[in-house]
Every structure is written in structure tokens, then in C-alpha cells.
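First comes one chain, alone, set out as C-alpha cells in the form predicted alone.
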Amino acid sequence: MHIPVMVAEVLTSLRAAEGGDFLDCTLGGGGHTRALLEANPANRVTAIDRDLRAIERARGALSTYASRLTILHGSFSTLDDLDLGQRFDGMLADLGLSTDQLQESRGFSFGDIAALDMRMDEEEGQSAAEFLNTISEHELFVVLRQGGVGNEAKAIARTIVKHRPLTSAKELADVVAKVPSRKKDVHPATVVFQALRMAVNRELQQIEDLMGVAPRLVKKSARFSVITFHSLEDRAVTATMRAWEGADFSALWPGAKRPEVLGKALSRKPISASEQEILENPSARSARLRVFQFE
């Protein structure tokens, strides 16, 4: 059962108990979504999600808020094209895998023996096996780095050219630890999947179209609390912020005109999870929240 994380954390940032209009971009295990709907029986929740069987979950274990609950198949970058009708007093984030997604043999998992997909929406794009077997070494080691891989990913490229096809995440996996790696702490593949599954579902451009939307879907006043839970993620969505304040402009010529600021970061540094919560689940332990307020 997926637990989501940080939820006192983020009600407490969209002022949930106040009442308003919500929405979630990131429905998953519809944690976030109940949360806002009980923390006052007057909110009102839109939640979207590029992932069909997410929605189907959801539709049934929340039910009992149909009244208050509209729930729309999308993603970061179809906002625009969802006609949502209306402005938010809050939006938010959560850009973390769910455990349901985790457990659906979908190559999420190092041991999943089933068809390496990792595709968020199963009906858009290239599955992980066709992606990965089709670019060359060269194209494989860009992604690498990108996602996040150091500096085994020339080599990591190198191992995962030469077994190819790979079918499986357990495959992959099983390929991946062929090569030597410094940390022992984790498993070798860790990354490789997260640059893998990042390059899939397009996830960077994916968190930079829904920032480019969301000063166009708030209304005055509203705030937005994204959750990340790795660093590319988090430089994402702070450089946004920034630029959001103003904080990034600089003169360059005479004349330069200062961008319109939309607002501040409530805070500089991120809230992370609670100790207690962390020992409670720990996939909570990456988990960074961050919220601006818009003017």
C-alpha cells in the first residue's frame, strides 16, 4: 500500500484547513487528494494523472468523495488541454514514484522479470526495452549523465550495448552490476534505473512544462508545494521559483526591463520528513518540499 509522504507538511503549506479549490497534478495513490478533501468537507480537488491504472485505483478507494472529486487522465504538459474551468487556491506536486507502481511489474523494480516498460502512461511513447535498445552507446551515455549516472556511466553504456537486447528489468539490473562501482551502500543500479525511467516519460521537460502552466491555473494569493526526491528534480523546480521572485535578474544593457515577480519561496531551504516519519517509511527519507506563494 502506497503511504504517501510528508502529508501534514503539505496541508499545512496549501493552508488545506482553511477551504478552497485544489488540484493535484500527481493523483498516484490518491494520498495527497484524500488528505485535502478531509482536511475540510468544504475543499474541492481536481486530481490528474498520466497513469491510467492510478486513475482506476483511485476512482474506487475515493469514491466517497465524488461529490468534490474530479479526477482527469493528463500530464504536466496536456494542463493547458484539459478546459479545468477554473483557478486553484492551491496546487500541488508530488513527484515520486507510487509503491502500487512499484509493484506492477512494469521494470520500475530491479527484480521484475515482466517486460521492461517504466512508462508513467502505457499508452504514449516508447517502452524502456525499446528505448534502450534501439540508441546507440553513445546517445545511452548522455542519458546516463543526465540522469544522474557518475563517472562509470561510459562503461555502464559500454556492458548494457554488449548484452543487448535486454528484455527485463532484472536484466538490467543484473547487467548493470557487471560493472565495478564505488558505492556500496546501494545497489549499482539505482541510478541507471532513475536516468533510464527519468529519459522514458521525458520527466525534466515534463516538470518544466507544468512550471511554465502553473502561474496561469492559481488565483491570487494561491500557493504551490512541489515534492522532489532527487537533486535534478529540485534544481528544476528552484531555478523556476527563482525566476519567479526576480532573484535571477541582472542588467545587461541599458533599458533592461526586470521581469514581473509572481511572488516568494516561503522558505530557502526545503522541508524534508520528520525523523518519526522517516522510520515510519523510509522512502520518505529523499523527499524535499518546497512552496511558493503567489502574488
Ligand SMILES: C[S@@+](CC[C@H](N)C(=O)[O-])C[C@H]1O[C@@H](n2cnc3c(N)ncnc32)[C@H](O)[C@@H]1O
Given for the second form:
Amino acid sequence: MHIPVMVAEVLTSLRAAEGGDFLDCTLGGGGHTRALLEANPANRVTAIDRDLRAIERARGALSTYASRLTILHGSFSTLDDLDLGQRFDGMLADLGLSTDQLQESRGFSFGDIAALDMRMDEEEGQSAAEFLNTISEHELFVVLRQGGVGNEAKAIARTIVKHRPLTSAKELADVVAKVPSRKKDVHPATVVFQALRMAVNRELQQIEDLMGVAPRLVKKSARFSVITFHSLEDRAVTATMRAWEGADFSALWPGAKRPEVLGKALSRKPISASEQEILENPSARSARLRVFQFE
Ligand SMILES: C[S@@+](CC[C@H](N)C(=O)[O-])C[C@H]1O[C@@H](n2cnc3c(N)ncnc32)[C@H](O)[C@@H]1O
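Counterpart to the form predicted alone, namely the form predicted together with this ligand:
Next comes the full complex, this chain leading.
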């Protein structure tokens, strides 16, 4: 079961106890959605996920809240198309993967021998195997670099191409491990898997699209809380929140227009999980919560 991170901090950030309508953009195991529903008996939640398996699981687990909960299958990048028909007092996005997805042998884990899929929505786009086995060595190098792989990206891209076709996540992890790595504390394939997963699911583009649509979905004085798990995601979120604050970018590029002020980020620094939570749930270690207060 996926353990939701920073639940108390999320509820406080969204003022969930005061009552309202909330949009959970990343339903996952339903932990945050459940907490939002329990924070006040008047709360109503609309929750979406691009993963049909997550939707099915959560429909069962949260059936007692059916009168106050709407669950929809879709991507948060297409919230406009989902035609939600209302605005929200609070929005939450808890990015990345759930523990359930990691444990379902879908190619997200190094040990998976069944598949090299990595799609969060298994009905959409190319699997990681199709992607890896057809991409050019240079394109693969670019994907790895953009996904945070260091100087060894070139050697890794070359080694992967040499060993194609790859059919399982374990095969990919074993091939990547052939390339000497300076990092001794983590499996050498950790960042490669992350880079590949981000490319297959177009994760950074999805976040940018979500940030683009969010201001149109909130009521006056609403809050938007985003939990990220790595610096590339965090950078994308922070850049948009700075723009929403009306940050003056004219010093960065000539002629840049000062955007309309939409509100204020609630703190310069992201909120992190407490030591106690990290002890109980090590996945919370890299979680960063950022909160925006709309005007
Ligand atoms: C970290 S989990 C969320 C866990 C959830 N907050 C909970 O308490 O159980 C992230 C979820 O977001 C979903 N997801 C990732 N990108 C998405 C997107 N673009 N649109 C909709 N859901 C997405 C994943 O499928 C996954 O189920």
C-alpha cells in the first residue's frame, strides 16, 4: 500500500479543516484524498489519475465516501478537456510514482523481469521497451542528460544501443551496471530509470501543462499545494509560481513582459517531511511541498 507523504502538512496547507471543494490531481493510493474527505464532513473531492489500476483500486477503497467523491481517469495535463464544471478551494498534486505502481511489475523496478513498460497510463503512448529499442543513440543520450544522468550518459547510451533489443527492466538495469559509475551509494541504474520514466510519461511537459491550467480551476483565495520528488520537477513548479507572483523577468531576457500577479508562494523554502516521518517512511525523504496562495 502506498503511504501518503506529509499528510498533516498538506491538510494545513490547503486549510482542509475549514471545509471546501478540493481537486486531487494525483489520486494514487487515495491516501491524500481520504485525508481531505475526513478533515471536514462537508469537504468534497474530485480526484484524477492517469493510471486505470489506481482508479479501480481507489474506487473500491473509498466507496464509503462516494457521495462526496468524484473519481475520474485522465491526465492532469488535460484538465481542461475533463470539463470539471466547477472551481476549487484547494488543489493538490503529489507527483511521481506510487508504491503500488512500483510493486506491480510494470518495469518501474530494477528487478522486474516481466516487462519494460513504465507507462503510468498503459493505454497511451509507447512503452519504455518500444521507446528504447527504436530511439537513436544521440536521442537517448539527450533523454538521459535531460533526466539528470551525469557524464556517463554517453557511455550508457552507447551500451544500451549495443545490447538492444531489451525486453525487461532487469535486463536494462544489468546493461547499465556494465558502465563504470562513480556513485557507489545507489544502484547505477537509478537515475537512468528515472530519466526514462520521465521521457516515456512526458512528465516535465505534464507538469508545465498542469501549472498552465491551474489558475483557471481555482476559486478566489484558493491554495495549490505541489509535492515534488526531484529537482527537475521542483524547478518547473518553482519557476511557474515565481511567474504567478509577477516576478520581473525583464532582467533575464530583453522585452520580457511582467506577468499578471496571481498571488503569492507561501514560503521561499519548500516544506520537507519531519525526521520522524522519514524514519517511518523513507520515501518521504526527497519530498518537497510548495504552496501557492491565489488572490
Ligand atoms: C505519488 S502518487 C500519489 C499518491 C497519492 N497522493 C496517495 O496519497 O496515495 C502519484 C500518482 O500520480 C499519478 N500521476 C502521475 N502523473 C500524472 C498525470 N500527468 N496525470 C494524472 N495522474 C498522474 C500516478 O499515476 C500516481 O498514481
